[in-house]
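Starting off, we have a lone chain in the form predicted on its own, written out as structure tokens.
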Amino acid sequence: MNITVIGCGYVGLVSGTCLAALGHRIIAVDVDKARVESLRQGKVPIYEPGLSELIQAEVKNGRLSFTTDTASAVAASETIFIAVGTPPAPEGGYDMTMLFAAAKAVAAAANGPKTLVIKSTVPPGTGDQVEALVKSAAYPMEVANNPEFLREGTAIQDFMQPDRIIFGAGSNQGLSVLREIYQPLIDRGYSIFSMGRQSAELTKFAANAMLAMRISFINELSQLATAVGADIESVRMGIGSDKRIGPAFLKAGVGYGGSCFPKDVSALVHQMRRLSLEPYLLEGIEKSNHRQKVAFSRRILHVLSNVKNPHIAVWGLAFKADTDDVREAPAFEIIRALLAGHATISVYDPQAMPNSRTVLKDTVRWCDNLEQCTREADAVALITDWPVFVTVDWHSVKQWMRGLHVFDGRNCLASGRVAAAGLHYYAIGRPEIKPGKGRQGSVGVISAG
């Protein structure tokens, strides 16, 4: 089939690929020109695993082309869909200036009847208001919805390999055409579920504000835990191993970031505000993620109380490991509590450096590697857990470093390494570790390192 995929953004440049590597033709579209001609060279504006080999196997077979003209790409293809920016607006909710604007350029350059699908995330009741917008359109247009659920890291394996694929249709005929693009991967025995429009739109909601709510739950439970002297990393497996809860999103740590779940979180809220709704749940979720930051920075600070300009190496930008992608990044808000704490600050991150100067800018060291973030740092504080620092030599460490407090932000350290090493150990809602001690275990458990 032929495609227009109208965005080269994480979500347009992931579905598009990955729709080519199923066989279709795609033509991709974005308004940028200098990403555009860099997308035509085989190189990628974002970093994930796997995405630029991708794109240049699609490029080179023929199934996989890039432009800026709308207009052309619209009249080549049968179906288009709109994978656009829908940032937080300034009132609340969605800004659906680019979608919308996208929805009349499809309509106007709109050469026979055309498929419509929306796959940039949008509150329930968009596909509604798109369908009024195309309307007057000179052919018929199909408006459908089919939400991505992609995780940056994993992209391209969480779409050829997905959970669940979700069609919303208002016809039987925007199904059918749904149900074409992704027959291969339905031939190969992943779930489709067909729904309406605005379920479509909510389901996507929805699974982002339990995944978040997940979060917030273990981390405000690790609170407690920390009050109560109990282990949030036992009280996680006690309560994973139920098949009833499981194991997935419970792992505590300074908070949920990105470019999904902070903002999904907050538009559900204020889309049920507006319906005279009240979100008791919903609104806890947001206020507990944004004391897990500040807690984290007060930690440090009150170890460090007696320090006198005390220097913190941070490590780790990025909102999760595998990705560059700093939107709404945890360590920015850490960082300026520590700012304003008086701290001097050193940061490293193997690949979100350049997203993160735009915000940061001149505030904080910018160092090329961990050991120069970390040299003569009174403490480490790891905000992202890439590979490199779960991995790395905890006695070369200490070397580096004038004092002895290592924060692990992500509870993903092996605690008896670090103390061996002769560092203080702190994670989230785990009992201190002093330098030489280890984590007492249970009889007959295997606990969390």
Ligand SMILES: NC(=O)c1ccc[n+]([C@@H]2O[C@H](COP(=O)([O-])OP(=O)(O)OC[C@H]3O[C@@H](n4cnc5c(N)ncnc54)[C@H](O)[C@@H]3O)[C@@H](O)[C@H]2O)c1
Contents of the next structure:
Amino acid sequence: MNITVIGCGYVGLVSGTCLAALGHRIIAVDVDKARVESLRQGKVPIYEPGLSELIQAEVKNGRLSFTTDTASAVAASETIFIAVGTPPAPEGGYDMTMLFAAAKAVAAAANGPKTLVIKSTVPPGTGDQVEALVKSAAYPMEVANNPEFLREGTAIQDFMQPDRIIFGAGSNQGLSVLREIYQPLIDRGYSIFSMGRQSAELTKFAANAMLAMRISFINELSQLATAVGADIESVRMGIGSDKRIGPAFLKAGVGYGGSCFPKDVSALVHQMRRLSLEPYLLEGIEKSNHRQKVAFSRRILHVLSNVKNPHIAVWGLAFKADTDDVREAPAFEIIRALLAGHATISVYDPQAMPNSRTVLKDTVRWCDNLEQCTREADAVALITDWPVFVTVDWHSVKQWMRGLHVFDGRNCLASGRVAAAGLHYYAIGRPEIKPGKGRQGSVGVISAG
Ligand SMILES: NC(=O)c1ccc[n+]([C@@H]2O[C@H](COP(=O)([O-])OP(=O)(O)OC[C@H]3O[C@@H](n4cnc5c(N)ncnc54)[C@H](O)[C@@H]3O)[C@@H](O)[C@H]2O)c1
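Since the one above is the form predicted on its own, can you give the form predicted in complex with the named molecule too?
Below is the entire complex, every chain and molecule, led by the chain shown above.
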């Protein structure tokens, strides 16, 4: 099928390229001329493992092209996916300006009946609003919703091997178009759930809010674990092995970030309030997430309270590993709190330095590698669990540092190795380990067999 994908960001680029890999002809559109130009030259403006190679292959075989010309792309396509940003609005909820502008541009350019598929995350009811907006088009336009569940860092795999695909359509015609587009994945046995548009819109929110809730749940318990001397990693294993609960999204850390969870939970709170429904649980998720970041920075400043002009090496700025995305990254809030505590901050991230510079500017020392970042530091604060941090040689780290303190904001380091190198290890919701010591009663599985 000839398809236009509007928006060449994390979602538009990945889904457009993957749809091309499924055999469709994709015209990917963006209003950002520099972005389109760089894509045409084979330079991918975001970091996503495997994406650059896949784009190259699909451009080469003629199934994927890039343009800023929405009108001619729409005219050449039967179906148009909208994957533009829906950022948070200052007054709460979403800023839908870009999405509505894209829908209007499609309506204005339609040269025959089209199907408009909303891939951006949108509040329930948006499909109806878009339908009203495009009514003025000269030809009938079907509006459908097909929310995206990809995770940055594993986006291609998530798109090509989805847990499920959600179709939200107002008519059988919309459903059959979506079915045709995804037929190659249906043939491979992936599950499809067809539902009304509003249910599809709400499903996306519900998934993100549930995942954010699990993170906040374990984070909240990590505070209690610290207070009573329990180990949250042991508790995680204990409950995650229960089939009714499962182990995913139960890792304690510095709190969630990114362009989705914070904005989607907050938009749900906003929408429920507008409908006079008290969002008791959802508000708690946000509060708990904020406290986690505050608690992490306070703990570091407390441990370093006797150090004059403390120097802290911050490892990781991206909101998670394997991406360069720093939207709502916990690192920024933590760094601001550390700076307010009069610390000097050195930072290093394998991919997210350029995006972070526009936010942190000259408030921190920018380092080219981990060693430079860590030299003469009184403490290391790991905020993103990049593999290169997890596998570092801790004896070298000890040599580079002035102090001894290692704060593991993702509970991802081998605590024994850190302590064996003569460093003092602090995690989230786990007892600290003094230099040279091992962990008492550490997590382990005693198999029945
Ligand atoms: N990033 C994720 O992991 C993720 C996952 C699932 C869903 N989502 C949702 O998908 C949507 C897109 O997210 P993203 O992270 O890809 O955003 P993004 O900001 O990375 O990309 C959006 C792109 O759309 C372009 N754009 C804006 N208006 C346009 C227009 N009128 N015509 C053409 N291009 C236009 C922008 O220039 C930008 O390149 C959001 O609603 C988001 O909530 C994101």
